[in-house]
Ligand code: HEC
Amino acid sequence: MKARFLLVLSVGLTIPVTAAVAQDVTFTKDVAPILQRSCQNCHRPGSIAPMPLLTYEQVRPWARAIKQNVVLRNMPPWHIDPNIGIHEFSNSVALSDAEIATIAKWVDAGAPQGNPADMPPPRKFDDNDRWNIGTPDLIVEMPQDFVVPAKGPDRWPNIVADPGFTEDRYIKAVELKPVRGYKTIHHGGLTLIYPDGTQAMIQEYGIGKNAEVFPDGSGRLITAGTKISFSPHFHSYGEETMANLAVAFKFYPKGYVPKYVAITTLAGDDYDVDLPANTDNIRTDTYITLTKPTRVFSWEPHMHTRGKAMCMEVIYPFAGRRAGGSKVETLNCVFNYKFNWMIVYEYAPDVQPLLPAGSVVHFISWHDNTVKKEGDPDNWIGFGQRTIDEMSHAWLTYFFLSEEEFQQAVAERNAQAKEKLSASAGQ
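Show me the structure of that chain alone, the form predicted on its own.
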């Protein structure tokens, strides 16, 4: 498997920058539209990126750095290997091979500006305080700010808030994020505490993470009397800071009951992570077994600073081609994991994995414990909540199907595949 993964890395970083592009590539006509779609949401004043990329004058000094980062697929932050498994996602910001080739050719040609009349209208942005899910129906903050001292150990408090729910409502979208003290918050969890005492994890925040929008016809239930537990991880960084997390909800209309109940779960038992000192490409394998037919909506790999890559494959509960073997299929690989980008990868509806009951989802991760900037590589590293510790799991969002629903969905998927094949053959 290691040899196979090294091939994945090699393929993932070899970009066909010689793809056909227009002979005369300019910023105003060709490059600016790409930056508007996939880069400017972060690269603008007041956002999280270090420099704005709105105008030619702002972009030109960074031309070579932009080329390097898009060719290596470091930017925009979308780390799915495009050559392995499923590559259609509803929330993708990845550049196509043709777009990468356009930027590379523009830079190689001296980064010409072009005709100012070709410049597209400026993109309009919501204020930074707006939510990715749109205007929320409800926002709930932690009851009070948490004081993070300038120096001190990491802290993991559990803080309960009572939103005052008086009726049952189904959640269509949910987003957890810092509203104060962004730099001090490593990650945070959000758990629903139902009146009977049972609990359900609903959302997790990590640096660079996006929102969770459930597929149409699926959602999560909040019952009357449900409380919310915030579980932030605070980290001091040299300056006393007031920090707070908030969660935003969008609900289905009152009285609406979605057909499916979405589940978000931490998948993979990674308590035995074992990273020897001064060792690279350390492999860890974790698993989750699906007891019912399942439709997977999204996945989010999670490791800390030593994480390099993660693949997700499914081991089906039926035989493969060899006697005694099981059919195994790689769903996706993240070939260049970045701790600062906890990305939820949302599958396009037509390719959401359909997994039969008894399927085992297998997560394979690789870590590098040789980099001094991430701590002392002379030390053994194991599982832990601190940034200097490590993890190897993923967050999965899915919903269960009945056997009849599963078979119908598979039949529809097969019919769609045949239609596409016929259409392609007829061209």
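Computed from a prediction, not measured in an experiment: that's the story for all the values here. Residue numbers count along the first chain shown, from 1. Just so we're on the same page, rigid core means the largest C-alpha set that superposes within 1.5 Å between forms. Compared with the form predicted in complex with the ligand:
Relative to the superposed core, Trp62 undergoes a C-alpha shift of no less than 2 Å between these two forms. Shown in the overlay between these two forms, fitted on the rigid core, is a CA shift at Val71 of 2 Å or greater. In the core-superposed comparison between these two forms, the C-alpha atom of Ala32 has shifted by at least 2 angstroms.
Next block: the form predicted in complex with the ligand, after the form predicted on its own:
The text that comes after this line covers the one chain and nothing more.
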């Protein structure tokens, strides 16, 4: 795909008469629609990005930085390596190779405005745009703001809210995010406390994080009387800040019971993270064993500021050609991990990994302990909760299948693959 595109581009450059490619790329015609769709939700007044990118006047001074950030795939924040593993995600905000080339070409040509009449009408935003799940059915805030002092150690309060649930409801989508003081909120966990005292981790927010939307027919249960516990992680940054988080839910209709109830697990035992001083590319391996057949919805790599990259692979049990052999397959890699952006990567339904019982999911991460980030690279760094400590795990969201359901899902997947193959052969 990539190779084919490059070929087209080079033909366009050497033989300038080639139609579409040789045309001038302008802001109003080519670039503004990309920015509207992929950038403006954050890059507009009142949202989380530092500068608005709505008009030509606002965008022009940033042209070089825009090219640099999109070419390196730092912006929009989506850090999956597109050249390895699974490609289709239902919540991807990544730009296509063609869109990146359009932006680069426009900047290289001097970032011309073009004909103002080509400018698309401005995108409309309302407050609901702040929720990636659409219009929520219910929003629950922490009962009061938390005051984060200008200076001080990190804080991890546990703050419980009682939304007054009087009946059981299944969750279709959930999103946790700061409503005030987002700068000071490193991440936050959200746990359901059921009336019998048992707890379930439900959502994890990290700066810039998106939402969790369950595929149709699957969800999560909130029983009557369930309370919600917020466990934000506050990090002082020099100004006293009032901070608060809210969680938004979308529910299935009353009485509807989804067939599958999803689980989110912290995957990968990273208590042994061991980062020697002044060392780069330090590899850590962590694992989780799946006891039952599993369909994976999403993963979210988690490291702290020294994290550089993480790959997730599966070791299939008894899958090799020799007795007792195993097989390994890379599912995905995040190649320019950014601590500021904790992103849930949600697989498109047709490519959700189907993993047999006994599969081991293996997380391989790389840290850089040479740069003065949250501390001194002369220090050894180990596992810990503070931002200056490190981690190497992922959040996995999945549900278990019965053996029969699993076999059926695999058969469907194989049939789909055959269909795709014969369709492409027929072209």
